[in-house]
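Take a look at this one chain, the form predicted alone, written out in structure tokens.
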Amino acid sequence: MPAAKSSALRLTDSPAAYGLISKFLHWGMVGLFVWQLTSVLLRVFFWESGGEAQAAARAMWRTHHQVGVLILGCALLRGSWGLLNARRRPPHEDSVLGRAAWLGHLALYALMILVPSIAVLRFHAMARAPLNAFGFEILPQGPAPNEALRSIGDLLHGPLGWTLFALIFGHILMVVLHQVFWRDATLARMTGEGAPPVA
């Protein structure tokens, strides 16, 4: 199998280029996130608004715990994984740039786990039911209502959420920036067989 075929097909990262398993956890997380912001846009904009804007509002809405537990999941794994290939994937560049790359991805894994998190400690500080998705029970029904719990989770769920997103678009803007202005092959690490990292 020539070398560069054998490179797009590889399941674990490397420095030139990240394996399949990454690429489909962040491909896979990309369609999660977009599904979860219309969701939201939604309900903002059209939960009250009648007819079947309104309809479309809330049948997306009830699949919003049911994506933020997958979501999380999937951060748990991608996660995991990341670590497991911490010294194989592509580095960052050893420069200010390349350390507040570095930041602004740990903080998007932090809030990729920690903001369904709180979701899912305040759905059982209510105690009105099992945390149930896809058909499986993630959670049994809490034994009594927390509402020191539950009111942390209101207060901190959407804000951080938000920051959520705006961390999203901030990583879109820079991958933006990388491949029109300076060219230097990042999105193929993530997309196809990628380049050696730039020293």
Second form
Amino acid sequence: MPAAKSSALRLTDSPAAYGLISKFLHWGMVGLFVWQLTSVLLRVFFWESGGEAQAAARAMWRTHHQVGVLILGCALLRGSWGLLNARRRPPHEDSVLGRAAWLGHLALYALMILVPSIAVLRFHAMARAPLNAFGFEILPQGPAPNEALRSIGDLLHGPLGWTLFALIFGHILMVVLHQVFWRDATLARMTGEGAPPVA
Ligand code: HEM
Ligand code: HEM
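Now the other one: the form predicted together with protoporphyrin IX containing FE (HEM), given that the block above is the form predicted alone.
In what comes next, the whole complex appears, and the chain from above leads the way.
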């Protein structure tokens, strides 16, 4: 079936399904978020546990800021791609649930950008060292310590990070509801060819 094949290999989004680039960014970032959640959970539960669990917690934690910076870069790229595709990607239903889904996605984007940005600004405000990730200098060392900016970071980064994880959990729960109870094409839009929107 050549028509089906070409729609499955589409790079850009269509009203029936997300294209390959959106799918790659979505599922690739799911992997990064699993990594990031593992790093914070190990830190919370095993930081002082001793033994191999503590060694694993500390090793994972050394990757937290780098993976966070990567998430920020991917979120900016994904947001720009989303805006470029805004007119052709699967529309949200014109209903209360559809508007809630739109708001939920918007909140996910806001936090995906805000949470790592706050941490990057806090790091810069500490003025201790340049911010490096994966061998690249992302930001030069801050000129002088900025205690106000640093305390805003201390106050907000962790709580907003947990809020983001909670929102992701809610997002996954909604996808499960769509798949198991309403049996519609929501999941298929992000995994396969989806279905054209109902008029
Ligand atoms: C989307 C990306 C990120 C997420 C979801 C995230 C999430 C979190 C969470 C939930 C905590 C609290 C852990 C606890 O309660 O002990 C935390 C702590 C921390 N994060 Fe991140 N983080 C991200 C990016 C970054 C980046 C880019 C940096 C550094 C530039 C960073 C540096 C830190 C530091 C130093 C802490 C410990 C101090 C604190 O609790 O604020 N994070 N992160
Ligand atoms: C197992 C985990 C996940 C599953 C099964 C899943 C599934 C889906 C599905 C089916 C859609 C399409 C919804 C629609 O068209 O109405 C979607 C969209 C979306 N998902 Fe996920 N998701 C997961 C994890 C995540 C994570 C970790 C994030 C990160 C914050 C995320 C952020 C988004 C966003 C922002 C959209 C809107 C489309 C876009 O701009 O990419 N998802 N997800």
